[in-house]
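Next up: just one chain, as structure tokens, the form predicted on its own.
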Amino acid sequence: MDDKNLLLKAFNEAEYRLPGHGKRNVQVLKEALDAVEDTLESDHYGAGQVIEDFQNKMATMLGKETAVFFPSGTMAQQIALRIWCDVKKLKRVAYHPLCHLEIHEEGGLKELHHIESVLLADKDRLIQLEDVRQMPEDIACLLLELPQREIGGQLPEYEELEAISAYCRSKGIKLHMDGARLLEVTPYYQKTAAEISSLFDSVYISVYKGIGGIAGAVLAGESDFIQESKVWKRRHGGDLISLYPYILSADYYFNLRQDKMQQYYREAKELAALYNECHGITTLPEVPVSNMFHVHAHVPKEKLEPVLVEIYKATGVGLTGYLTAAADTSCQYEVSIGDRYAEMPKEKLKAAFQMLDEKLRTLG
């Protein structure tokens, strides 16, 4: 068994895991029908009570006229940037060089729209007004991401967003928010959901990072718009004879955890304190500004997992179930605060941090 497997099977053995909700098992979806009565009829290819219910709750949630269940957030953004596109008949967008579409969908967005992307600002921060201000070239839709998960989950100001939003307004530029952990960055501006929607044309979140449901995303914005997706989620194969399953989770865990992230975001403020006193650790940002941060170790890969694994042994604490070697001598990992954390007995949790910090010094 190579190390990377070690650390996982140790992190998943441990008594307590910090991260998350806890195990994506077949117990989610159960827990989920169990508060459902037995005669509720299923959606039929986007239509039926329990979509259209769901999708009226989110559309008031975002403040939005409508809103639409898409099967994934892949499929909801490709289709929101391809609409804008063909209203200002220009295939340009921008968006961070780290966005999601722009790493880890295949360039999906090139191959199946041909829309041509423009990446604004360093990878390593974030997107500010006087990126748009120069951008060299004209786009029709602009994507911004809340929080900016690649580079630690940080968010621009609010008065930043706000800036952006009537530049972009005053321009004509549409504006996107990739809003998959929205939810969680309500506690840092201390605005709602719909207040921080209503700078964008179209919001998408996700169903099951911050809420946990099973899978799937909503794509929200005026009626105009959101028609349209459906056309286009229709030609991407997304309009399933039923998806009630993901639907009926979506739900249950939003009504479950929606008034949670006061206490998610003040956790990872804890969690990230606890990391920075250890030696040879930082977190980013320093202070969350949700319930999400990397741990940055400056040690390499192949010396801290043995260190972990010994940790969670030693005291049943699980940290991470993974590293990913960031330099020769560093390396990092994610972490994102859900309902685990607040079982984690805090006797044990200091335990595990100061055996952690112990082995740091003598690794130099």
Given for the second form:
2 protein chains.
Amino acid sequence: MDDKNLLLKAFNEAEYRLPGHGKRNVQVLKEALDAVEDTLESDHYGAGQVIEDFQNKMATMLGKETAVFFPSGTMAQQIALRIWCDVKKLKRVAYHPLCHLEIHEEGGLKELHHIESVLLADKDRLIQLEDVRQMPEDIACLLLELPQREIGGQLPEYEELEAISAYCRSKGIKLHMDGARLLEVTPYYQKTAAEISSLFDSVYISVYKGIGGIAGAVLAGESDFIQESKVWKRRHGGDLISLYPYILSADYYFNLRQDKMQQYYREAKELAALYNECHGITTLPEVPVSNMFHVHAHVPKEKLEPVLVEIYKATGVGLTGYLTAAADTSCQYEVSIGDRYAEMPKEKLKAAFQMLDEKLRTLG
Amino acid sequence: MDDKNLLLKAFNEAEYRLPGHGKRNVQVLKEALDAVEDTLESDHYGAGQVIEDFQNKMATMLGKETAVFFPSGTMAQQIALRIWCDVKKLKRVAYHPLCHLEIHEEGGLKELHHIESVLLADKDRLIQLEDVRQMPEDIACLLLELPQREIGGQLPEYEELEAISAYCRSKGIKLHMDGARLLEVTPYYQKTAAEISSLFDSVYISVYKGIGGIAGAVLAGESDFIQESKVWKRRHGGDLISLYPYILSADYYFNLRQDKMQQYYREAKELAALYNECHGITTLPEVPVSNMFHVHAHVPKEKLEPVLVEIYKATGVGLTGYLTAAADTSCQYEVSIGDRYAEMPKEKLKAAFQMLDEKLRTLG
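I have the form predicted on its own already, so could you send the form predicted in complex with a further copy of the same chain?
Following is the full complex, with the preceding chain placed first.
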């Protein structure tokens, strides 16, 4: 077993684990299904009460005419951009250099849809109005990710978002939201999901981030757009005979957690403050604007790992299950707050961070 | 409520229904999960014990080096053909005019992969060795569907299949099997799934036809091919964070039904014989070669519908939930035998077919 697995093992064995909702095991699905009648009929290739009810609920929540459930965000977003490219008769879109489509999808947008991407902004900062103003005009669609996950979940100020939206509308450029974590930013913006979505032509949300479902995504927009997306969903192989295992769990955990986003946001700020008080640690953003942030430790990965294992064993508190080496002398990891943080006794938390601070001071 | 729904309603209310395994409701998933420990960890983007164990089991069953689980056959098969086209540097494949890729996938193979299809044979008969010999040589891959679903589930004789396989190998043409119902033809061929698969370079099977799972598919072949298919699976948006709801149910129902294919085949022959004794009805094939066949009634749809509703209400036996108008004077439907047929008391069955024969005679 290598060091990474030793850390993961110690994390999994810790009595309390700070990030997330809990283990992604079969119990998560069983709990969701317990609330459902045995006789509820499966959806059938995109039709049927179980899928239509949930789609209508999501359309209303997002303030859009209609919505469709997809097995994955990868599929939903490629299809959204493809439709806007076809509408605009332009095979080019713009997004952030660390956009999910650019770095996590094996180039599906290019390989399957032959759509070029124009990368806006530097990879370590948000897209700003100025970047959008300077982009080429032959762009079918601009994708904005709220929050920008790969840089710690940062957000533009709402006024900047409104200005970008107004600019795109004035130029006839479609605006698509990668809202994988949209619900998680509503407390910071003090806006509803529908209010934020009203700035965009199309919106994708994930059902297994803050919501904590099993898998799946929702794409919302006007009726023509959604109707076309269903044709592409079938082409991609996403129009399954039955999607209900994902839909029922998405609905169950949405109901359970939709009102907890304010709590996760508050807890993320509290936890980030604890990290920032530790020697040699900073968080990005310093003050979180959602339920997530990145921890940057100015210590080499191989030195921090045994320290973390020791802390987990001594205090019963697990901080992270992994570390990513960021440069020769530092490492980082992502923290997303879910249900587990609230279960942590405060004195345990204090003990763990006191020990972390002390250990980091001795490391220099 | 229109006539179609009246028929479906009467079928669903019938005490006994001849085709299928039963209603596709939430109980099907719950039953599969009851056998699973709550603490079993989810798969994670294609990795983890739950997906790897099932893939290994399917690879062994199909006699291939390795296998991968896909959310749908649509996705698995487009990807299989794409890989063979890339290997052969030819953007052209051959298959039957009623191939799933040609008629049920909104042209995904063309729209996403820019692959042309050459249609072999007439739509109402099987592909024969002679069709394969006469096809253009610049074909990357030939797809054969066993059994050919849209013409009642017909099969070539095994010797013809061997000859087609030998011809393709001699010409360097890849041979892919659409084995959505592969297990269902093993009793007729008196071969194992691995023996039949050995004639093909790649094999797809469905887990929700005879097996009766929730959704999903397995693609099997050599390691390089499967490795490449995982890259395309991610591009398509099929590499979900969790596929376990489909995998666990596929495994459960595979274990339950893998040895029942002989029974389904025998029952299909028995039921087809009952149909063929009725006035104005023939089945295709006349003697089934799997668990399925098509019923052709030489009566207009609008005349048969009220007759069927009357039979279901009088005898408690449901024969079909739908009819498709085939021409002005006839209609048809598909029958697939599953667990339900065996639950039918023989005297009920006899009464239903006696009434059907009598009613059809009065219709002329």
